[in-house]
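Just one chain is shown here, as structure tokens, and it is the form predicted on its own.
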Amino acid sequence: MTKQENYFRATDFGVPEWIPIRVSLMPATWAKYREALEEIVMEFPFIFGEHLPGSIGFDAFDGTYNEGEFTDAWGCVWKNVAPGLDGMVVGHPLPNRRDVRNFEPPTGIVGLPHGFMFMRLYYLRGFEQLMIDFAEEPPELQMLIDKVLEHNLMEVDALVKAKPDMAVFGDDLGNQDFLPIHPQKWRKYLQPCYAQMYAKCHAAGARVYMHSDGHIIEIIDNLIEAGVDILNPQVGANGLDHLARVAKGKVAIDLDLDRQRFPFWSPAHIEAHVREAVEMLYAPEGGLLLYAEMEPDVPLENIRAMCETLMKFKDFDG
């Protein structure tokens, strides 16, 4: 069985022979640790596949992961000042509501970046202004939502095209420990917005991935009824109980392994720490799959850890 075939039982619940795993290694941490990392990546071909050495630029980044501002397609500013992490939105073009009316998003096909819904608003307008905005609810606020979308109905349309066996979305819609805004207004405003776009991909035959940084444990349901196939939820924000509680069997979880915390442990916490995962969420039939993403500031020993542990858990079996 290939990768992509054990993949996607994993994900469909039909049986996977191992646990899907993944490690991640941000362009800061390449930059970091350069050729000792790649030693790392080296070892563990099963994970990242086969690596030849100096094929890695260690300083070479790409967008808003780049050093310095720019302006993207729809107007917002950002700025960077960690190179190889991502930057962060830090002007917004529609400071005002009344800005809003005559506001037309890009013309053309400019793609789906991470923050494509819920995260373009807050860049659009502004955070604390958004969030007066679904306090009070204006009708800018519907009229900015439909705008959104209508502009990424678009994209997911020529997304679709290529017929691909899954589409991958991301949006934090979560602070640290509970949502921004309340579950009932993110019902009403943005789950029909999602569940627009993930219709087009179920009807085109694409699962549909979801990415989502922060606590959304009280909207887990309704991302599921919007057509989330598989979710991309992390387990600090969350909790492993919680996660159990309202997704276990209900979506394919890609696990997102408690990275605050990788800097800080040792590697007998990270083995803990995955057992514990992998014990609360396992089933024969599948829906677990592991991921871990490593920041520069992960010691080497716990990169290391992190991808000796997944080869052990892999072939759990209960």
Given for the second form:
Amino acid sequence: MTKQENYFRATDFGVPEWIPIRVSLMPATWAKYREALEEIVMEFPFIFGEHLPGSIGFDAFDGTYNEGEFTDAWGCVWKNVAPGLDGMVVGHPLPNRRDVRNFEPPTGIVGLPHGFMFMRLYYLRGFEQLMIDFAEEPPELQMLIDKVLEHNLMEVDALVKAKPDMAVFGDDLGNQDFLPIHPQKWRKYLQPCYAQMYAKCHAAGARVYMHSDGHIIEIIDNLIEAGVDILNPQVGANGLDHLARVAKGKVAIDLDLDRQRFPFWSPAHIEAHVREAVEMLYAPEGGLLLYAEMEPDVPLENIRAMCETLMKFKDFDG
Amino acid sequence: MQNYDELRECVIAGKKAQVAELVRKHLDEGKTAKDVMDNGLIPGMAIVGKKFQEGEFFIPEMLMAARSLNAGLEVLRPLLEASDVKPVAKVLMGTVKGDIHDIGKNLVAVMLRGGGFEVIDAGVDVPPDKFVELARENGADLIGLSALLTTTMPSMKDTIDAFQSQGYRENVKIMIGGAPITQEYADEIGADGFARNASYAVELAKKLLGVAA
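What does the same protein look like in the form predicted together with its partner chain, given that the last one was the form predicted on its own?
Complete assembly follows, chain above in first position.
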């Protein structure tokens, strides 16, 4: 069985042979550890694939990972003070409600980057302004949502033309331990947006993979209703027990292992964490995948420990 | 004479215009600005904090309440200044060096202002020495350090160390917060406290400064 076949057996609850595992290395992590990280990558070809020494440009960051400011296709101004990590939006093109009325989203295909719907709304308006919009519910709120959605639907149409097996989306819906807006308002304003986008994916035969940082427990059922097939939630913000309660068996979970703790844990902690996650979320029919993102502050020994641990637990069978 | 129930309810409901109007009404009836603030506005905001902690209120409701409270404070401000009423304490808030995330920091500032604190916003990506400099300049009683990223958490320790090395640590209490922060980390770096969100930050600030809740 190929890795891809096994991956989709896991996402489709089709009895995978092993738990799919994935480790992501941020550009800043490569820039810090360089050849030493390359050694680890070459030790674990099952995780990283075959790697040719020297094939990574340690300091060659893609555009948004570079230090400085840039303006995206929506007119949002990004700033990055930490090369190799994600920046954030510091300039919002629609600070006043009246700006929404004349706003025109990008006319061409610009992609669906992380932060395509909910985050895009506050990238455009500013976080506090958007929260006040959700409190007061002026017509401009729905107007803005409609404009962003209309563009996004066009993006999805373009995305699914290639008939992918899976369409990948990322939008951080939660704060660390709460949803920013009431779940009822989320269901009223945002769920229909995701549902329309994801329906197009399903119609084209693509599974829907969605990443969200933050606490989303109260809306996981709604994300499933909206068409999410594979959810990538954070352990730390949601809790394994809550995820087991609301998501296990209902949606495939690509578990975002607790990267907020990786820098501080020992290898033994890492193993205990993965063991606990697997024991709580594993089912023989599938529905569990494991993901670990490594920032530059994670010690090399912990990166290696995570790789070893994932290799050990990928064959967990209860 | 009216009691403050209606004023508190209007703060909680985020009714900005009504809050300003009721504040004027209480003043016209002879209440002092300090009394209206301490017994009307601030208790209203404290209930908002509780509702936020209990999951009844979310950020929009919190911000609406804060705006209504500000509308009341605008009316009171000239009177408070004329009678030399001091804020509960001065808090210097900032996101630490290397980190430009400000949503959490801004929410904490909103809630602290709602608790009667004066908040000096140092902004984002604030170097350790700048925190010390601003604390001295403004006579801050409490320092609030925010970080969203694990990679910038060491800047919190650097900031605390800067207060220590510059001989100003004894003059201030320091609290920390942000998505990856834990009480264990606060203890490890010598912070005086950790708050897991904006509402708890007000309780912690009062506790650290010995202010009645």
